[in-house]
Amino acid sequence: MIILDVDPGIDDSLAIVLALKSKLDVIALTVSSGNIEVNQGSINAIKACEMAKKDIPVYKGATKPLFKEYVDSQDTHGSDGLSGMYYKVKKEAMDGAIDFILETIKANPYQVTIVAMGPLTNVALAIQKDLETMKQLKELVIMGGAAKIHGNCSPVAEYNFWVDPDAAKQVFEANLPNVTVAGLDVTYDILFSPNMREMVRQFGGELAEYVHNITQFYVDFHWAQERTLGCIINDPLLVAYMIDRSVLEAFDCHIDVETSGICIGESVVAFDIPEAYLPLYPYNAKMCMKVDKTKFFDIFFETIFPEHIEDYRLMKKRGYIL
């Protein structure tokens, strides 16, 4: 049983579509303010469900970070979080994300996995409300942070941790079971290239048009900021990992998060901790440091566009992609 905790967002939306078109048992989406504020994010989440042709419950959660002033990423994702498309949807999200998370775990102890692809505000609020229930999670998989490379919204911080560093810190201090983190060390390898995007456009159809359209602002941002052709799609990597664990390789570590000062939002990650220091810095997570990007894109394209598997494989064989 999987709950996707999201802040859609372009890459979150792609991740939702990938998850819902796979065989994963996704039971609900919970939304917090992050890339875009929670109300618009909930609309975007519902739209992704519609594009995957799945009717999945969507619950609104945190409207702002725990303490830090909220800063969205409209500069990266567009004024609505989806390249300014402002899609209309057929239903409304429900309130009560935090209660839904806790009630679901209580009813299904050690069977629920949360895949957290936005700020960790919802997870932190659930921990504050009922830590013992949250310790009955089966697994928590997080997109966030960076261990050995620069950040994407400051020299040291990745956006999800930077936008609510206090929530991230509380999550790691809670010592929940089976926490796995995939940060920029691996997601930076997941480049949705111009050739891939053109291939999707050539596929045709409603879903292909959606994927092509919502990535336009992201592509323009990456060119303007980094002179990168294409765009990094972080969040679908976590879903691919849930589908096939061999996509990522993770290592035991201790993670803490800076909550103030020039390094706010930085994930401080320690591997191979000497035994003498373990009482102070116990292993509290696994950090993904190796990625099989070819396997990721096989999963991504063949799951989202199963009717075009042969087209994808032909483009791959000819060297147009990957």
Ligand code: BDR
Given for the second form:
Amino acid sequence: MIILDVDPGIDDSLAIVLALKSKLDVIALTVSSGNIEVNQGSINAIKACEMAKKDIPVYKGATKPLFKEYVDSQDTHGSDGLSGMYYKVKKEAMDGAIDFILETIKANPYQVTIVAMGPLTNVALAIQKDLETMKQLKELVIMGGAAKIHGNCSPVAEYNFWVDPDAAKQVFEANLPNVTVAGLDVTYDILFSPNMREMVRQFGGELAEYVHNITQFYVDFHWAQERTLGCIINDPLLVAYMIDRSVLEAFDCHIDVETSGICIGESVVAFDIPEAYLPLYPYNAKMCMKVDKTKFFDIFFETIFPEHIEDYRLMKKRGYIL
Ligand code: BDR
Ligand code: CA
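What would the structure be for the form predicted in complex with this ligand, rather than the form predicted on its own?
Whole complex next, starting from this chain.
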């Protein structure tokens, strides 16, 4: 069973839709302040559930990082976190994300996987409250960090770790079993291109319109910021990995996170650690460094738009996409 911990967020919303339209056993969403503050993020999470036609519980968690001043990413995701669409939704999120996480693990030891696609504040708070229970997670899969590639908040820092570096550091220091991290090293390859976006628009229908609309601000940001045509959709890559492990290749590493100074938010990642250093730097995670982008997009489009599989394959064959 899977809990998606999110901060929707444009790419989080796509990840939620992908997960809920797949066969994954997603039991709930927990939300923290990240791309947008937690109340609006929860509305956006509920909207994604509605678009996937799945009614699952949504719990609100952390309103701000552990210590650092909170910085949202309205500049990247729009004033509501979803390109300014300000969707209305049919229900309200509940409070109590941290307790929900801990109670669910207690009731189902070694069966719960958290896929964390926002700042790690909720996960860190759960660790602070009950480390022993968190050690009974089946898996923790994290979107964050940048091992050998430049960051998106500074030359060295990726947003999820940068916005709450203390939470990220605490999570890795907890030495939880089965932690896998997919950061910018692999997500930078996941470009939702203008042709893909146009293909989705041509599919037509409510869900296609939603995907097209919520990515507008993201596309404009990518052009303004780095002259990228299209947008990088980070978070759905982790969901695709849950669906098919061959999408990503992960390597044992030791991860620590810088919490102050010029490198704040940097993920410091060591691979192939010599035995003599292992007592100091034990392997505490696996970091994804290789990605099968074609497999990702096959999963993404064929799961979200199953009625358009033939169209997708034709567009691929004709070289319009991929
Ligand atoms: C991460 O930060 C957020 O902007 C995205 O939702 C993603 O989780 C990428 O750095
Ligand atoms: Ca996110």
